[in-house]
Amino acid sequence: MLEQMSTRVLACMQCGKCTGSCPESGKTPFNIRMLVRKKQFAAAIAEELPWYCTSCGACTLRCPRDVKPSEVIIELRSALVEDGLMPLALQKALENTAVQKNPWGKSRGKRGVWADKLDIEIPHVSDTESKRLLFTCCIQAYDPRCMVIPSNVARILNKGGLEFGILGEEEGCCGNEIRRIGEAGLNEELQEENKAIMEEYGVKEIIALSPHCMNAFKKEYGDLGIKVTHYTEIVADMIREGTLTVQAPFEKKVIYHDPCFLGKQNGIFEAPREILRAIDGLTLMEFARSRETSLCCEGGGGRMFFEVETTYERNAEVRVNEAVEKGAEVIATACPFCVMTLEDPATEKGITVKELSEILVEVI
């Protein structure tokens, strides 16, 4: 892989198509053009810059020579990470998953807690006929804010007559952060040790509930032979189906935040918006920048476990700000890193951010 991204880099042409479509590029020192054109000529390039990268992928959608200028950040940090030269709080993060499967260090025993405070019972995932495993990203079975998803999820699915299982403390982190963060050994590692569990159980479908891990097992686990689809999907086709009505108004003007992993990397922007126009009261709303154009919240390469040093106004403020302007009192979204990101600045301006399963349990 190193050597084949050491001979793409040579195809770069210096167009700055990267670059032009960067969140980061223009307000901070990040310039993915600068950097591919360094690595071109073996330059030196400080420490500091690749750090900046969100994965958000919008520089490898523009390129025209196919370069992907994302992959050339992880190679980047790669060679760092095995430096030891990287930020201490995503030096801790590393550390936290390869003891406990997932960035903070949560105890492993603790993963599944969320689905004991339900007032329906979720079987193993061995238990099932199905086989259709519903996986819980790290932040959502951790993070107080965000343990709602899981939860809201789950409802929705048995109401709509779906049967899905979980692995409990037997789920580990998907690796699609600590990949982006360069750490490849761990990344194999977290592969191959959920490959194995969901061979043990016969897993035949994958729901995620996060838009990483849905990319991490469509796009990084090679053939598994299972079907992997994000939520969304699967509730949207319930609804069109009738297995899953809306029963009430949420009448609220909504503006929609489409994820980078969900959206432009995944190309899933209709689920979503199919799910927010079935209910009724809802108006809903787009941001200027939607769809493949979506601006990054800035969550994602593993920035949501550090700060970078450059003072700016973040994404995550410009989105709300937009969003205020627009008029809208809710902004919905389909990630959790979207959900933690966009909500302080949310709150601030006195307005409300929720994930697409919060609009959804307060309808049905």
Second form
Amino acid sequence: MLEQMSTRVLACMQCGKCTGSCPESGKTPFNIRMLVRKKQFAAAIAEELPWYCTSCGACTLRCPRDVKPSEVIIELRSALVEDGLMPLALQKALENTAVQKNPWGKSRGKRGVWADKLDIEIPHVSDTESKRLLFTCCIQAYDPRCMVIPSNVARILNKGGLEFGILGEEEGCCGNEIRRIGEAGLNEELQEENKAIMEEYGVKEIIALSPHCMNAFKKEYGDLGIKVTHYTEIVADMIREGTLTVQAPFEKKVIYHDPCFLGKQNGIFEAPREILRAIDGLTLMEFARSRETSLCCEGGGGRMFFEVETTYERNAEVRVNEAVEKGAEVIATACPFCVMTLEDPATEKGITVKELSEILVEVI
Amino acid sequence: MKNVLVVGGGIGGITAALEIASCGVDVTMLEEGPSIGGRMIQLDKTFPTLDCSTCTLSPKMVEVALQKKINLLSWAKPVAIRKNGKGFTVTILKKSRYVDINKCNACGSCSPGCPVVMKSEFNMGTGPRKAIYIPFPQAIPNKASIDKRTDRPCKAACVDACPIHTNVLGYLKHISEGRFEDAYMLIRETNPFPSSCGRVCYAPCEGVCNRGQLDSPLAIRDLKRSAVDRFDLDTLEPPQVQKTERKVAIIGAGPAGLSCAHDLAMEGHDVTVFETLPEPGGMLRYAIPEYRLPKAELDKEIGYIRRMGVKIECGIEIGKNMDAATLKNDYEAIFVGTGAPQGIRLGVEGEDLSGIMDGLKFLRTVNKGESLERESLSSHSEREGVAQPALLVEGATRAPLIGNKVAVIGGGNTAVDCARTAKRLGSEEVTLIYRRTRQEMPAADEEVEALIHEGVKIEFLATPVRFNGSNGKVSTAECIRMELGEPDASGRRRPIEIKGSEFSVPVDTVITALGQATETDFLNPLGVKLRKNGTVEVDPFTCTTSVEGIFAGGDVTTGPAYVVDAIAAGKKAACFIIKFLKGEALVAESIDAKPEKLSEDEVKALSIWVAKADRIPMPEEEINQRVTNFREVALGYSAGEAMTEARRCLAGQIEGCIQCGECERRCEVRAVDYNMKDEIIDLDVDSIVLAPGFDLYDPTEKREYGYGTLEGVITGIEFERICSVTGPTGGDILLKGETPKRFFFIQCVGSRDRLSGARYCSRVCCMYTAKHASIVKDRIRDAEIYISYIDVRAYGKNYEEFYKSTQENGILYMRGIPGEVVQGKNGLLVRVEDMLSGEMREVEVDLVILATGVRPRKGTEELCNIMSIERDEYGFIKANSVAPSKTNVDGIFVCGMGSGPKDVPDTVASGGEAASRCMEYINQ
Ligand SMILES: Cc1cc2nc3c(=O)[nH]c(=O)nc-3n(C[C@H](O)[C@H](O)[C@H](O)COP(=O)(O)OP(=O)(O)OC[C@H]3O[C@@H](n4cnc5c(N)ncnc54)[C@H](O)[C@@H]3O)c2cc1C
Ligand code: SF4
Ligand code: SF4
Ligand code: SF4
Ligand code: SF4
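Mind sharing the form predicted in complex with the partner chain? What's above is the form predicted on its own.
Let us now look at the entire complex, which starts with that chain.
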């Protein structure tokens, strides 16, 4: 693995495509191409630099020589993690995850609390016929702002007549962010635990609520023999097939922000838009940088859990400013990380951020 | 005799073919497209010398055409091959060009008329071409081709039903794509009265429209009007034609006479039209009411004929103010188009009472505005893009012309026009009295419909038997009921009076509209033979009368008919008068084709892939709005409605030529042949040289660069066309009609890139980008130009120097290729790291040009498969490393881009090499 990495790095032709694609390079002291260059020569790299990467994946997707710069970052981070040279908050998040299986360190026993407050009964996945699992993300399970998302989606799927179950307190972090922070060992542990549980209950299908979890299950768990989707794909299907009908209008101008892990990294651009287009009265707007060129919200790659040192105009602010300028009333997205990063500047500018399910529950 | 096959007519193939032919060997050259020249002929200039590409290549292409040893087959490619001794037998597919290459003289008359607009391959889609086209002026062979892909799924019965064979499908095609002006001009080709016909034509085309067999016929007439509505005829300059000084007189300024005059004037003849009434137009002016045909529209059409130099002398009645014999002496030919202006009497008691008038006279009076007082006519309701119809003749009112209780006798269009006019003049009760039933009414259905809507009562199965009056003025019409008996000569059931069913209708005005007769006595002195009913006897195919030099057409020969029939007769007469003046024999050429129906199977097949869509109704003035005035009832389609309606035409459902016949009609040497068939030819050859050339990477999949989604992102080869004098802008670098000032060139798009499957360097992009930048700098001195690169490959002599001079010219080379191109506020934003300074930049520009990489030409795989030729991992033809023109098959050689990226000098060198190895092989 290491060996492969170094030949890959040596193959870099210093074309700059990665830097031109990177949402961090240029506006922060970070420069992804330069890090690859330094790596070619095994030159010293300032220890704070690798932490800027948001793991948006743009560099890796576009590199003409397949150097996978974002993986180079993970490798650099691993070395730093090993030496304990990392932001304190991140260290804390890793420790929390090791213990409670979530970066916040909230009690694992409370992971399924969101479902308790629901007006519908959701079975444990083992009690379902379909063995279809609704998998929540750590943010959605614990963060008060995002806890509505799983309840919303559960209601929507239920309304669409879909059978599904949950794991409750047996669910644990998917490891997507942990791997990107550079803690390969912990990631492996998490994966093993999740795999074992799914195997135990014979899970056949995972509907991920967060694009990050979906990405991990789809691409990083090896072949599970389990169909993995993001919930927006399921809902879009339901609307198309007529099992779920939009009943009320939503008279607002809505601008859609593509999450990196849903959009560029996994090619799901249409499903969320299809849902929005199906809603009467809703005017769908687009950012200049949308779909493959969507601007990263800077929530990924561990950036959710700590603050970088430099001050600069955050991408979330850039996003919010554009939305306001374009006259949008709501920024819609389909990822809890994006909701969290966009919400602050949005509140400041008086514009609402809504996860797709939050619009949907209002209209079905 | 030895024979070599060269496949591909680019610079590689041309070089090889000329070399081999110069050794005295026969060459058959196959070019898949319409012309040789390959990619190089698409280039504006060539690096590193910046010589004009066409100037360099064109002489060589001409040499190919002149070289007797080279047999050039265009639209041809090999489809099978067999080893034959040392040589090969090749099966060649020669696609039909639907134009006879031996007849076509590249005059170019055909293309402008073609209604099918497609993307020009030569211009890489940056400009249009027609379905019939010559790809570029220097094409070899310089012959037109028709891009006919399928047979038209419609019989185009419309065209055959139209007396003047209007190119209906052609103008519908134009309208369906929003080209209203082109549609108008196409209609004008055969019709000098598009506006009049677009309003009042009885549209025999619609009756037979094949789409009617599926759902409903096209609104052919209303669509004609939609084109008229969007074109101002007053702005059209008549064509300059050579005057002949040959004098022709035309009697009668109706549609027949004026159409005849129009076509004669087109030929340069000196035409004078004599008209009895104060203004020209005939029934168009004096019978058809304003609310159906605004006179201002008619004036424009006649005005144009006047502007063509036709003299129209009104107020002259031949036989009264001027005698026919003088006319015969003063003019070389005469056309009689006096129509059928006489009313027919009912022949009942009391018909001469005051208050009873003839329908034609009534309409004429109203249209002339005689004894009518002015009434304010508010302006027509505004609709987008619709020309404002003119107001009526001076005023309109009932007194003293017409009373309050009006009876109109008759069931034809004239009767309906009279009744609707009477209603508009304010008569409270208007009753139409007709002998038969609604079914037998000769008036157009929609007219009768409108009549009923507007509140006119109809007494069917009734006829007046006597009019009673007091003080000499009519007061009642005594009528009798009828019933229908056996069919009469006209096929309609004969009405029979029912004894004792008399009833009386109180009236103060009676208008009779029973039919029309001709007035032809004035022709007697000339000895023109008349029929018993007073019509002029003519040969229907040539419009000749019994007297040489005298022609006739329209209602005067047929009795009352329709406008478009009159136009057709006038045009036909013009055609034969032209022949007559030339002293040619007057024999009719073609017998008109009959409108054909689709077979049941065809209808079934069509209904599978053509979605049902009903005709869009013509928007009309509201009923209560219309009966108070003479404003036009039909409001005209909006542009969108017209386009949607026109898209229903079955002919327009196919790609490419719709076989409308326009090019065939225009081609003087009759080179067009729609029935030409593809040919399969077997050919024995001793050796083969493959020069299939290359295609370019399609950057659409690199979504981050926005090609195909962002305006202003184009490829290098497209830019080449935009710069070229033979390109769509004649060499002006334009973006949306304006000169762009800020340019960003991105190199290596789809080269050196695992993602696009081409890990190789395309070898020409660095230099062609430098060339493009130099061209921009040369044409737009103040342009801001960036070139982003990974490294510049300027190998060998003259190239590095060219690179340097490009830099010195003020072009900014930036190391680092952009991550993304996105839409900014005032242009495109290119996000790029300027690596040599380590700075990230967002450069705002107008145009982004992607230097897309080279790919094997589409079809190379097929070509190699039939010949068992090996290709490399990228699909290029695999060449021997020490004899680079040798393939794995003995006797088959390769040159040019077909075996991998090469620039022009290298291609020429490889062509030479292939030629010499080929010569070596065949001489062994
Ligand atoms: C944007 C751009 C700019 C360039 N500028 C320059 C420049 O400035 N200077 C320079 O030196 N070079 C330049 N080049 C390169 C130059 O265009 C090529 O070197 C040259 O055209 C190669 O010639 P060719 O005959 O091999 O192929 P082509 O020019 O591609 O010709 C091949 C021909 O074969 C025909 N054909 C293909 N398959 C079949 C078949 N199966 N049967 C029959 N016919 C077939 C094709 O229709 C075509 O007409 C440029 C290239 C590009 C893309
Ligand atoms: S995109 Fe790939 S090849 Fe280019 S500089 Fe970045 S890592 Fe190197
Ligand atoms: S993953 Fe995204 S943020 Fe990280 S280096 Fe690559 S482009 Fe930059
Ligand atoms: S028949 Fe009509 S559509 Fe076809 S090429 Fe000729 S003009 Fe064009
Ligand atoms: S569908 Fe079009 S081409 Fe066919 S008959 Fe009707 S108008 Fe003519």
